[in-house]
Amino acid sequence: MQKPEKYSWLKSIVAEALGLSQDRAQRLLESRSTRILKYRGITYMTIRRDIGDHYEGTVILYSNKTGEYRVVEGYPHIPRVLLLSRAVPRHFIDNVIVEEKMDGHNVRVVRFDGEIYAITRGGYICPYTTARMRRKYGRNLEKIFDNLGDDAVVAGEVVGMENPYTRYYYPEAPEWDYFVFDIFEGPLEFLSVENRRSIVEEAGMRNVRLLGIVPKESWEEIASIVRGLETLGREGIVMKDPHYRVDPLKYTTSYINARDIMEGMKYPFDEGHTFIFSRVLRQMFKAVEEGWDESRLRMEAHRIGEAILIPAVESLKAHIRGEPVAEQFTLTFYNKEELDEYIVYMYSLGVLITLVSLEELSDGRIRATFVKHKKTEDQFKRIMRTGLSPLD
């Protein structure tokens, strides 16, 4: 089924929405580069790479009962730091905002057509994230809406175990939770750090956690907060000007780099092996600047071969014992049609995922269990019968 003929409608407003050229509106719907997905009332369409002005992710939501529509301006890319004592002093102006960077999924909630929508970073309205952001935030973000106005967008990080992306356990959000890290309004203008904090507090909302305010020459002070972050297993951090007038950062902690190594060599022909180039850079530069000695130089080159090579033959003997080389996690579901919605979601964004358990809970809810195949038992499957390497 051809997008053109389906939706030739689009066309006009996708020019409109995005300043293109009729024809070339037609040419980007009958690329790859986007997707048209319906979801309850609206119908809406992904921007899969930057478009002129418009970034990887730009959502464009249509109303199919009134017929309005709006655009969703993709998530900026925020560029990573590998020198601290380089990048700190030279690209800010005076003080420096040091937020959490927390492990999750960047999810950006607008109110549109009198409803909440949450939209992760790719350009999709997840139907489990939007149904827990409503019953959990709805009234709050309301609230928010309410102060700034429907062009506002919130941006923050979903956390938690009951996360059907990325997990990792926080000892403040263990299930699932949402720590707002922007507000934005319009083309991407950014609410001060200041203002926003006080929105989201006001809201009854959570920040993601302040951890300091310093001079750009005090590049040292950041770097023991870093420290501070590693000894708790945390993530990183993003740096930020007060007002926005230059772009953040981001900085990430050993154990962090270490850690995503060793998560995505579970599926090393899934994850793996884009994951291991970036986080060996990020190490070999921290190890410069901070100095390391031998011992730590070695403490640290240990854990990063251990990351690599130890999950990795962990899931060829479970492929080879006739395991599923495959990730198993668990979410909460309100009602079955939540359920079904999420599962359809999935499927139409070509993602295999099996349920493999269901729990009504006693106070109505449902707990479902996934496994989400990986093509990584296919590549084991191919090497054990052939012997030869997929690769080289």
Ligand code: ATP
Contents of the next structure:
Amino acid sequence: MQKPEKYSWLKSIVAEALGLSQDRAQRLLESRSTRILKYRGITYMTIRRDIGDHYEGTVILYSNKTGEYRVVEGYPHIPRVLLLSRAVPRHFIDNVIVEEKMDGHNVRVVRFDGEIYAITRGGYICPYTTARMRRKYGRNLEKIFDNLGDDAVVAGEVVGMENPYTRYYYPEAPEWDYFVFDIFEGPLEFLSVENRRSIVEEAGMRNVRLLGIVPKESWEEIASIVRGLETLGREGIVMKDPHYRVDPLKYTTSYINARDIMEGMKYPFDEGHTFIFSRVLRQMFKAVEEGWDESRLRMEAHRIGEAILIPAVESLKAHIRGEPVAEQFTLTFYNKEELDEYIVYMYSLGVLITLVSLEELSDGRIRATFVKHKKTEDQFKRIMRTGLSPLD
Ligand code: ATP
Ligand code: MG
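Alongside the form predicted alone that was just displayed, please also present the structure of the form predicted in complex with adenosine-5'-triphosphate (ATP).
Let's see the whole complex now, leading with the same chain.
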């Protein structure tokens, strides 16, 4: 590995930025817990696990132009509720703000060195997301950073069908959009929900939906909000203290618990198998809290069973027919350079993608379709050849 010698100049920066000794910073730099990448005029180091007070996904950005650096804290994990009736009254202080949980991918936006950057949950500057963010919300974000200063971090969910990470159709955002759910400053000081919502609105950007403000004893009211989302096939909620005096909590619908399994089990040897137990657990506690009767229990059991087996068998049959077992997605680029930048980025992350088609739109934009290789395909191949189980 060439990392240590090549980037030893980063050692003092890392030590200062994270409050570590020089030795510890050096070891960190040499370890697999960090990664160093470049994006245009920025060199950045991503932290791939929690280190001290810094969460996974924390990034140190360094300007090659000015020599300045800054830390962008990782977005904290949100604990999950299994029983609203237990968790909500115990956890919160007085009122609970209920916001919609949207199913896309987490993006932190910062302004550094005069430019807007979009950072993924894992702590990578995604060139594609950055390009779309700058074009759609560049001016609005400038307004927010002018107002709050460059120390601020805007956090939100990118949803829609045109992103490389998580694609679900949202009628309010069919292609690509960004819904803000937090703004924090420095070492994770969150703006109050009310303040954040009004700043986002005034800047002409979108907030995630506010679904209610409920006293903590009224967990049944929250359950009824979730029932409403259930019938619409939406993901769930994030419950927040108005002033972040305690951590937010998340809770999801039965619909999404089953759909996650169904999506995952298209690729059982990739994410699929790890999804199953966690979703079964969520459903177990819903069954008792919501007092499912025999017929509801059977219906849900049936739904989970189908979600496990049907997509897996369909993928296997497709493989036998000679079709690829791979994820396909289409992205829109504004020009050829942005397309190249994205391909180089994926390559530098070691993610195997193949460009399968290109289409130039009448406005000059480029629609590119990619497939992403899945481990499941290799496993299917091996099993079809040997007839043996890779598990036992
Ligand atoms: P973790 O368990 O570490 O939080 P995860 O990837 O398993 O991460 P999810 O189950 O999707 O996460 O739940 C947390 C994520 O939900 C957040 O990181 C954020 O991207 C997303 N999210 C969507 N809507 C909201 C919202 N209104 N408030 C906060 N987060 C939201
Ligand atoms: Mg999510």
